[in-house]
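Have a look below at one chain only, the form predicted alone, in structure tokens format.
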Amino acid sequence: MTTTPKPQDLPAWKRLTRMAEQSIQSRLSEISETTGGFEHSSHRLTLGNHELMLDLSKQRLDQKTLATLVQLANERGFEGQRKLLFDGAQINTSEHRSALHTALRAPFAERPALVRDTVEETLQRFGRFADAVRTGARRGFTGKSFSDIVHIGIGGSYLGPRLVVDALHAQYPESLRFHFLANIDGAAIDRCLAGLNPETTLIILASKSFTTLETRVNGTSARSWFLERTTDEKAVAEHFVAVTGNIDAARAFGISDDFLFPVWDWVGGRFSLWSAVGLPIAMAIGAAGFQELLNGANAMDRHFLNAPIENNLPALLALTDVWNYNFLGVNNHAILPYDHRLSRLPDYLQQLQMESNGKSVHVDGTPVGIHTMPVIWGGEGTNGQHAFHQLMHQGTRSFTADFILIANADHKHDTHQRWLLASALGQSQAMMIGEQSELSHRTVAGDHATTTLVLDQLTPFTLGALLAMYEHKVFCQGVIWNINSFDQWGVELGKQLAEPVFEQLGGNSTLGQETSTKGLIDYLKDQKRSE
């Protein structure tokens, strides 16, 4: 069997390991004015009526580095590997499927045959009911339009729809109003619903098994809060929807042919979002928005397809962190959108980048040997510049960062527009160039790394571009390191392990518990308040 080389026995490894050491040895100041700063390091995209910008200039590459990181990629088979991604390969090997996420946003004719029917149907399906929402043609048992949408998931069933709602919806000024629940905190779901008409107010159930414990739970309260008030279990049909691959599950707790719609296996939780997952968008900025945000992705997933590795933003973007991560010891990647309608596409990108790379050992299960994802932090500018950038500008850890910006912004506030964009490219200076100064405590290092990012616009075209990029460079990425970026195994044993603690801690023996979960179980039991 012929067994597959590990990335740091490639001779580009080794020749990239070579140069970080020389690379060190120079400020990166220095090296952005010697490789031609902002002129040779951009890269302009165009997509549709858009453009896309990626600066790699605060970055500490040059044209050699560049090049050998381009024949990393190479030596890795990454052009083979991007191939059997679209053409439906099962890439993810450890639970035998495929990732055909681009599927969804793909035109009919160029989706894989085996999911294409599907994949339309379900798209013109959930974009009728959307609509049918919005308009108010469709309304709750007591004839009552909806004026709330309570979407019920966790990880990606909740992450993408909220960032792509919480981004676009005040372009669209219907009068749906959105709330979004995941976290099993008892407080969470007192709060989403407080104030809510259960006559106005329509449920969406996310989960993919239907069985997932913090979207089964919050379902089960929300059921019975909608029972209390409405005393009509006939009435959960008329207000539940659910997005699952449990059909059966989704039968059995009430709702009915009409509200359910299917996700599929091939379609990880993260890269959801394009699936009706995606069912509140659709409702946030309509059927034909969200047909805009597909395109976006599949203008980008045509983009990743097609360009050479060397003009390819995704594998540009994760060249560029490998180059940082492997090979220049950066440990951390903090996500800096200055833009107020981008505040959670940091926790959107966590989960993407973290589920899908933060793993140990190569597909064929052996250890990696290597680094491979780092932490993934960050907030919306300007107010990290009150938080945490103190400890990015004079702290003692290393990073790098994405500066995401907005060039045109939706509002007529200029001067806010102005110093929102003077505050992104001022930070980016100061973490490369730094200040020197007589009083030490004054003196900021610099030194670090920085990648910007510009759109022209955020609208929904724009957001589903930016989204499948960092999708793609994710995968780039599982591809350099030779890991499964499409599996999550380890999120899987605390979510065992609470099982019995749950148990033991409505008053069951905690025999066989060891002893420091023993401890704290009692002492929360001895804790508990008399009801």
The other form holds:
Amino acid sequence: MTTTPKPQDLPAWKRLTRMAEQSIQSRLSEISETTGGFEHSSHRLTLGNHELMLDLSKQRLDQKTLATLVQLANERGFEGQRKLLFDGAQINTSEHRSALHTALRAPFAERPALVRDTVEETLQRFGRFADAVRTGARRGFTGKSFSDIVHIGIGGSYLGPRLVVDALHAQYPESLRFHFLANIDGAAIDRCLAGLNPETTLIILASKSFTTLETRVNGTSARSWFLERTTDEKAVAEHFVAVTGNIDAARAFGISDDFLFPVWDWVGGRFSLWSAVGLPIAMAIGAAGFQELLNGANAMDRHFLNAPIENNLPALLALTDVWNYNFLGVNNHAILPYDHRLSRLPDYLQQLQMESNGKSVHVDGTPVGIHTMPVIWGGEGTNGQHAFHQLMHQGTRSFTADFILIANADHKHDTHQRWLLASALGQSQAMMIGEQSELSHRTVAGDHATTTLVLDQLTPFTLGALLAMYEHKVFCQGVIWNINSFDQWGVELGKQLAEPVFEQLGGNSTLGQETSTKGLIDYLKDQKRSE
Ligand code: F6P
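Given the form predicted alone above, I would also like to look at the protein as it appears in the form predicted in complex with ligand F6P.
Complete assembly follows, chain above in first position.
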């Protein structure tokens, strides 16, 4: 049996290790100048009527390095792996599943035959449902139009819809208000439901498994809230929607078949906003807007599938950061959207990248022996400049960052927009060039590599393309590291351990717990005040 060579045993990996030793002898700003700066290192991609630009001119990337990174991708069999992804092969080997989120946004004829009809039927059905709620054609049990949508879900069943609704909702003026409930904290549900009228509230339960603790408990409490006020069990069927792969559990909850939309096991949670999990998106921007989101993602899919690695934006993004993480020692990466509408992008990309590629074994189960995904964090610019950028400029830690800019705002405050863009460029420039001062406390070291991404406008189409680009970045890095980007077994242990603790906090004996946790349980029980 032939075994797959470890990434670090590949010729290109070894060459890159030597190149990195060479590269750090020069300052980033010198490399940027000698490689031709923006002119040479920026990549423009026209998608439909829009343009997405990836600027790598503030990265330690000369032509030889880039060529060797491309060689690394080839040595890892990148093109074959990419084909397997789109063909629906079971690349999620630990769960024996395909990862066919690309099929959700492909035109009918281009979807793999096995999923073609079911995707179409569901897309049409939840699109019609969303539009009926938007227009008031579908009403609550007392005949009133819906005014408030409460989306209950967590992780991939929350972060994507929340990001997209936040980013685009304001462009679609209409009467619906959106509320998201993820955390199991009782304070979250109290705040979420405060002031809502059950007669005009539609509640979506989004959970692929329908067993996720937070969604189960929040869903049950929301149902009690509803019933306490309406006292009509039958009305549940007209006010609760479920998006799930666990149809029986949803029916047992009281969801009617008309209000039930499927998600399939070949759609990973963090890749599911393109499915009926995106129902609140369709309600916020309409079925036609949702289709535009899919079209943008599909345009990026086509680019990713067909463009050679040298000009392939997701692949370039992935390889650039493999260079930073594995060869230049960077262990954390900031997502810095300079656009208020994208303020939730860091959270979304954190799950997408850390849950997908935070792995330490290869696909065959052997230890990786190299670093995989670093910590992903970030926040909206310019706010971060007055919070965490100090550490970026003068702290002792290395980092890389993605600056994400939208060239044209959807407001009329030109001065604000110009300052916003100027601030982003000022920050990335400072991170690259730094400043020497006679006063050491004023010296800014610089030499931090960053990437700049620019969308011409923020629309459903361009946002779809942006998110699909990051999805494919994750996939490429998984290929380079030879890890399974589509499972997340690491999250299970903590969930299991919470179960006995839940019982013990309720009064049961803490016998059998190790001393640290036992002490904490006993302490919390002591602290609990009687009503
Ligand atoms: O806890 C991790 C996770 O399984 C995520 O991968 C997923 O997006 C989230 O929980 C929610 O799962 P579900 O949609 O089944 O409720």
